Every structure is written in structure tokens, then in C-alpha cells.
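The chain below stands alone and is given as C-alpha cells, in the form predicted on its own.
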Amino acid sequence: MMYEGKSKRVYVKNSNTLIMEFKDTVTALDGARIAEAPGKGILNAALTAYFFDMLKKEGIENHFMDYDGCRVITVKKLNMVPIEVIVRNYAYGSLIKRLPLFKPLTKLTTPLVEFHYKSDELHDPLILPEDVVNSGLMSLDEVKYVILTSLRVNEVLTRRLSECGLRLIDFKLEYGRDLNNKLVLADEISGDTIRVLDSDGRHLDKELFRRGGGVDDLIKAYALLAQRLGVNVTV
């Protein structure tokens, strides 16, 4: 094992390949709230495999290679960049906190792409694209690539979820560099990293847990998200 985070364990398979195991642990508020949610790891692995495979078919390169049908995916080894990219379609969460002029769930005129420095201690602060470049985290061309790729991911996810009667509010992406120093989409896309509402305005994502909901409700929501997408998974 080379790394264990809040929601995943990462193992080395060989020099170019990693094994990513999804845990049942659920956290919120930068780890201030934590609980065990049996079945969450299986659901998130299945959803991540589904989304990344779909993106590959749409021509969006990512680190996904294979899925074991349970809680493990095989991925390309990358050197991760400590930046979280948030794509917003509607006003929600921290966007409203920093600019209260927005009313909750106001549809944005155009999708908003944000960069956040990945640090629980600093609460993942919002940073400018210029900060990313001047700090040396990415070049200007890489920043442009990340913005364009993230917007393309948004198009694909929004279309698919809309076909299932679901509304994509926002989501988080991460990127890493491969052996050729090329940026590649990575990490996960699951109920932990997206906000999705059904036609009744119910969350099928981790927002349930952030708001104080129990793990049983969380698992039901993730399972319903998988079901609506046609992802065959048993927990």
C-alpha cells in the first residue's frame, strides 16, 4: 500500500499501474464528521468505473483501466497535482457563502470552473488560475487544458444524468501527470464527488451526510443513483 486517504486505499501493482480500493468510510466537513457506511465502497467503485468508462468512450482520456466488479479499480499511475477542480452549473455551497447575491440553486449563465488548493488544514481554499501558474503547480497551457477538459466532462455528465431525469449541480475533479508529464483526468467520480438532484429535489449524493443524515439514507441514495444510471451493483 502506497497511500491511504479518507475514502480510498491505493496499492502499487507495477511501475505503471495502481490498484485503487474504495473504503466504506464516509467523511464530511474536512474530516470533522466520519462514519462507516457498509456498501459505500462498492457503490462508489461501480459508479467511478461507469463514469470513467463513459468518458473514455467520449474521447476524454483518464486513468481508468479496469474494474473488478466489487470495490477495486485498476488505474494508470500518475503524479497527482494537489488541486481540486470544481465545476458548477448551479449556485450552491461555498459559492453562495462567498457571494450571497446568488440564491440557492440559481442556474448559472455559463458553467463555472474553480481551482482549489487541496488541503484539509486550509479547508481547500479557492485559488486563481494565475496562482496555479505562478506557484508552478501547472503551466498556463495546462490550466487551459484542465478548464476545457473539465467543461467537456461537464457536458457528458450533464447529458447522461439529464437522460435519467437527474440534475447535475456541481462536481469535483482531480488531475495527475503520467510518465510523459501529460495531465490526465484521475481520482473518482461518484456520489462522494458530485451533487445530483432528482426531479423531487432530493440529493443522491454526499450532501445528505453533510447535512446530518445517516449512513443508511446515504447508501440508499447512492444505490438509487446507480440504479437510475443502469449501473448493475449489489451491496
The other form holds:
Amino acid sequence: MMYEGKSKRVYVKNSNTLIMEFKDTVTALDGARIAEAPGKGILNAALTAYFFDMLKKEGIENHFMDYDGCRVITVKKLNMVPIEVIVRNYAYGSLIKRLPLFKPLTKLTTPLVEFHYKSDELHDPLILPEDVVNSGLMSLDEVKYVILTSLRVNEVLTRRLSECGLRLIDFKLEYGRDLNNKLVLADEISGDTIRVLDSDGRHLDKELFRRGGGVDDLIKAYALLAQRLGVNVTV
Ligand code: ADP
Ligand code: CDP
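What would the structure be for the form predicted together with ligand ADP, given that what you showed me was the form predicted on its own?
What follows is the entire complex, opening with the chain shown before.
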């Protein structure tokens, strides 16, 4: 095992390939709230495989290689950039906390791309694109690539979810560098990392747990999200 994070275990398969095992653990508040949600690992692995495969078919290169049909995906090994890229279509969550002028779910005039420095101790602070470049985390060209790619991901996900009667509020992406130093989209796209509402305004994502809800409701919501997308997964 190379790394154990809050929601995944990462194993080295060979010098270019990793195995990612999705855990049933669910966390919120930078890991301060933690619980076991049986079924979450399978649901998130299946959804991540589904979304990354779809993005690949849309020409958006990413780390996904293979899915075992259970809780494991095989991915290209990357050198991760410690940045969380958040794309927002509607005001919610930390955007409202930092600027309470927004009413929740106000549609943004254009999608917003934010950079957050990945650090639980610092609570993933929002940083400027200039900070990303000046600190040496990414070059200016890389920042431009990440913004354009993240907006393309947003278009693909928004379209697919809306076909299923679902509204994409926001989501988080991560990127890493391959052996040629090229940035590649990585990590996961699942109920843990997106906010999505059904036509009745119900969350099919981790917001339920963040607000203090139980794990049974969370698993039901994740299973419904998979079902709406036509992702076949038995929990
Ligand atoms: P966290 O580190 O936030 O607790 P996880 O439990 O999801 O997160 O752990 C997965 C780790 O694997 C994260 O640190 C993520 O940045 C990293 N990662 C994701 N994709 C890749 C990849 N293709 N190559 C190397 N590391 C990756
Ligand atoms: O409201 P909160 O502080 O959790 O965060 P946010 O910045 O409003 O989150 C925006 C989007 O990024 C949501 O879809 C979160 O699920 C996702 N996110 C994530 O996946 N991981 C993080 N560490 C933070 C946000």
C-alpha cells in the first residue's frame, strides 16, 4: 500500500499503474466527522469509473484505466498537484460562507473555477491563480489547461446529469503529472465530490452527511444517483 486517505487506499501495481480501493468510510468537516457507510465504496468506484470512461469518450484524457466491477479501479500513476479545483454552476457551500451576498442556489452568470490548496490543517484555503503560479505549484500554461479542461468536464457532466433530470451544482477535481510531466485529470468523481439535486431539490450527494444525516440515507441517495445514470451496481 502506498497511501491510505480518508476515502481510498492506494496500492502500487507497477511503476506506471496504481490500484485504488474505495473505502466505505465517509468523512466530513476535514475528517472531524467520520462514519462507516457499507456500500459507499462500491457505489463511488462504479460512479467514478462511469464518469471517467464517459469523459475519455468525450476526448478528455484522464487517469482511469480499468474497473473491477466492485470497489477497485486501476489508474495511471501520477505525481499529484496538491490543489483541489472546484467548478461551480450555482452558489452553494463555501462560496456562500465566504460571500453571504449569494442566496443559496443562485445561478452563476458563467461557471466559476476555483483553486484550493489541499491541506486539512488549513481547511483547503481558496487561493488565487496567481498564487498557484507564483508558488510554483503550476505554470501559467498549466493553469490555463486546468481551467479549460475543468470547464469541459463541467459541460459533459452537466449535460449527462440534466438528461437524467438532475442538476449539477458544483464539484471538485484533482490533477497530477505523468512521466512526461503532462497534467492529467485524476482522483474520483462520485457522490462524495459533486453536489447534484433532483427535480424536487433533494441532494443525491454527500451534503446529506455534511448536514448531520445518517449513513443509510446517504447510501440510498448514492444508489439513486447511480440508478438515475443507468450505472448498474448492487450494494
Ligand atoms: P485524501 O488524501 O483527501 O484523504 P483519498 O482518500 O481520496 O483522499 O486518497 C486518494 C489519494 O490519491 C489522494 O491524495 C489523491 O490526490 C491521490 N490520487 C488520485 N489519483 C491519483 C493518481 N492517478 N496517481 C497518484 N495519486 C492519485
Ligand atoms: O461546502 P464545503 O465547504 O464542503 O465545500 P465547497 O467548497 O462548497 O465544495 C464545492 C464542491 O467540491 C462540492 O461538490 C464538494 O463535494 C466538493 N469538495 C470535495 O469533493 N472535497 C473537498 N475537500 C471540498 C469540496
